[in-house]
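For reference, the chain that follows is the form predicted on its own, supplied as structure tokens.
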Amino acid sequence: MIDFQNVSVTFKQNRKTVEAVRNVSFQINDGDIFGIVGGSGAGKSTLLRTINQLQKVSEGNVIVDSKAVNNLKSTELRLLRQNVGMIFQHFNLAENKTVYQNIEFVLKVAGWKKNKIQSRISELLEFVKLSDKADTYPSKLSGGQKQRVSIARALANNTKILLCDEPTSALDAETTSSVLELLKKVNNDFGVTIVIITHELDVVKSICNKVVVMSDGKVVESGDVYSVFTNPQNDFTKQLIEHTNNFDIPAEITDIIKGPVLKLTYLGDNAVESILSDTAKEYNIRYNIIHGKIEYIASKPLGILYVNIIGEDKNIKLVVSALKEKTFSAEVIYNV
């Protein structure tokens, strides 16, 4: 488990004194896959460098495996690194060394011994799908290839911890669904508990379990991830959530349109039923679908539909309060 306790992180930066982190206190249990999110500055960056001491705590403690981190004596701190995997969004790969020395660096300086270090990284390339790479130079490699490489190289010491900075920033979207396949494999495989920043929500909804929400260095927001993303408490987390959920529907539509245009959520189970079709045939209205889509938070659907209401005015109104109970929230947000 790693337990932040009232952590505060404080520096000197252009003669100025700067709260990157302010009095956050959470929890991650043992196999999560846990998110921390929010915009530039947030604090999320140097809070997760807590966790293995790259960044120096200014109150408080974080406790890692019952033990505070931020008091250990060097030798205690050095083994406890090598248990703390860590990969950045620019892969932080040896460019002179092959993807092979690039893993057997962390392995030697952890002590272990050469017979041991050749099978335990042609394991891990298989692992990554790299085997093919062993002799392969960085500058040789895709964006892909690279993070794969940095998680082959954290995992090397067989690590329980699996710090992740940005991970898929500089990667494609296709790349990013693989890393993060990868990740969750990591995860399954080996139980490691995985804990990623990140100011990409999708990341967040397709991989984690558990996140916080970061505003101004302090946590705005906590809880399981399908709870968060579908009924956020806090008005920073609203709106970083409705930035991604939000159309705006086209001039060249709304002039044609007849009739109010609804939003409707559906969560769980509801988001794959035919709501919307049977009310319509209930009362006799007719609709037009301009916008929708159904995701898979934490394996549980969300869907959102823009939708034009056509009809007579009575039945319109009926329909509106029908789907208002049918369904999470239905709103109208346009309407002529």
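Here the structure is a predicted model, which means the values were calculated and not measured. Numbering follows the first chain given and starts at 1. Whichever C-alpha set is largest while still superposing within 1.5 Å between the two forms counts as the rigid core. What changes on going to the form predicted together with the partner chain:
Residue 324 is among the residues whose C-alpha shifts by 2 Å or more between the two forms once the rigid core is aligned. After superposition on the rigid core, the Cα of residue 277 moves by 2 Å or more between the two forms. Annotation: Cα of residue 288 displaced by at least 2 Å between the two forms, core superposition.
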Given for the second form:
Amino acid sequence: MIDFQNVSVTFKQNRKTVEAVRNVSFQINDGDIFGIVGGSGAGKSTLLRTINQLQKVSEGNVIVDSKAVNNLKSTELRLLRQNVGMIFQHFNLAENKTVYQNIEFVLKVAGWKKNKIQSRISELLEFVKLSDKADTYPSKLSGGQKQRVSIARALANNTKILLCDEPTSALDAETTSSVLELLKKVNNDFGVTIVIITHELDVVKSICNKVVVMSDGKVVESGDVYSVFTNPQNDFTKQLIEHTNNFDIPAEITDIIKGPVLKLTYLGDNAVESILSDTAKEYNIRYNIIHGKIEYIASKPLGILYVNIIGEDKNIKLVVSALKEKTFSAEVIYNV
Amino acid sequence: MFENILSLREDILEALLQTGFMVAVSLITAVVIGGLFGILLYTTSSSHFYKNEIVRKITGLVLNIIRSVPFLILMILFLPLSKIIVGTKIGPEAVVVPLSIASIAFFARLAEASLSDVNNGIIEAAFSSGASKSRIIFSILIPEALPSIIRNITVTAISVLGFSAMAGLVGGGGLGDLAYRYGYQRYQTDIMLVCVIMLVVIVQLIQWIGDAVALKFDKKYQ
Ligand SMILES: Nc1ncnc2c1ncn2[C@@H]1O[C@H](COP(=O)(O)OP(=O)(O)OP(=O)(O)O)[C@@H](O)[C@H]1O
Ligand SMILES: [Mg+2]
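Mind giving me the form predicted together with the partner chain, seeing as the form predicted on its own was just shown?
First the chain shown before, then all remaining chains and molecules of the complex.
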């Protein structure tokens, strides 16, 4: 378990002080895939780096497996780092070392015996599907391959915690999903706890089970991913989520429609068709479906439907409030 | 014209060997000791290693002073030291002492620059694996900086060759000395020309070897 207890980090530079992390407390359980999201400069990287003490805390404690890592002596600290892997946005592989040598370095650091190193590296390269690239230099690899090597390197010493700082931000969409699949597999096959910083909410939606949202050094929202996404409490989180979820109704459509447009969201188990047909009958209105999709958040479905309601004003009012009852949320986003 | 050269061919050969000796010894000292100073400058400026402003500034100041003194003056100043170290104030052996000192200061700064060019993220990744500082310096930092260090050794070698040519002014021997004695003092331009051509060829050779070796070690852009 990773436990942040009132952690603050303050940078002092030429009389200027920056409070990068302010009094943050939360816990990450073993086996979690834990997302940290937030805008640029929110303090995400700074917080993540306190876990392996690449960043010292100014106040508070960071407890990793019941040890306060902020008080460790240098030899204990090195031991901690040997058991916590880390991957980066720009991979940070040694350029003048082959794939094999990059992983070998970490194993030598952790004191592996020569005769074990080779078989461990083959095992790791097989796991990340790069067995044929052992003797290749990083400059010859694609971004996705580099990230897979750095995952192999981070896990080499059988680490149980993997810290990821924007691991997919330098990758295209397709490569991103293959790297995310690999991280899922790492979590699933080896029970590795993964802490992942990202500014892409899609990353959180697709692999995380828990998430914290940071803004200006503080944690402004936390919880399991599905409830944070479906029911954000904090304004900043709402903005973030709307930003990615919103569908702009094309002008061609807004020009011709009359009446309100509703955004309905419904959890996977709500039978939305029957709700629509029932309410249409009951309130004597018609629905025009403009756009609909189902998103998977932490593997659970969330339906989003944009409908235009046609009917008499007083009926429309009634049906909107009825829909608010029957679906997860119903919100008028457009009205003429 | 060729008689001059033929009659002096043993002198020319000796001068060549003297130049080779001065450059080789100074370059080796520069790479070893200057390299250590480069590591010192780098590690005392990085918070990952042994950040220490006082040590860094004092070291930097001393190196800058040496670099700003013209080599001729440096020779005159340090020849008494040669007497203590190598037992003589004349000849290539004596010149090697001030030449080494100048080259150490020259190479230290270049080595520092090479080390600073290593992507900080790579160093950070090494720290995150739990490696010790010394292991990171020798197994990551230096290998990553190696192509650039080799290019800077090449630059240093060529500068040292240039400095060594000035040794003639204090009776230090070498190709520069020969060119000066025959070409300037005795108006035998042909000898001077031969010496200059040899120096040009040596410079080209150093550059060519240095580039080839650097390229061999550079896996970044291949
Ligand atoms: N070493 C440092 N010295 C001084 N200030 C720093 C340092 N590292 C970070 N900061 C400051 O701390 C704040 C938080 O930085 P941090 O890198 O943690 O943000 P972030 O959430 O990771 O942002 P991004 O998404 O852009 O990576 C920023 O204002 C940054 O300028
Ligand atoms: Mg960051």
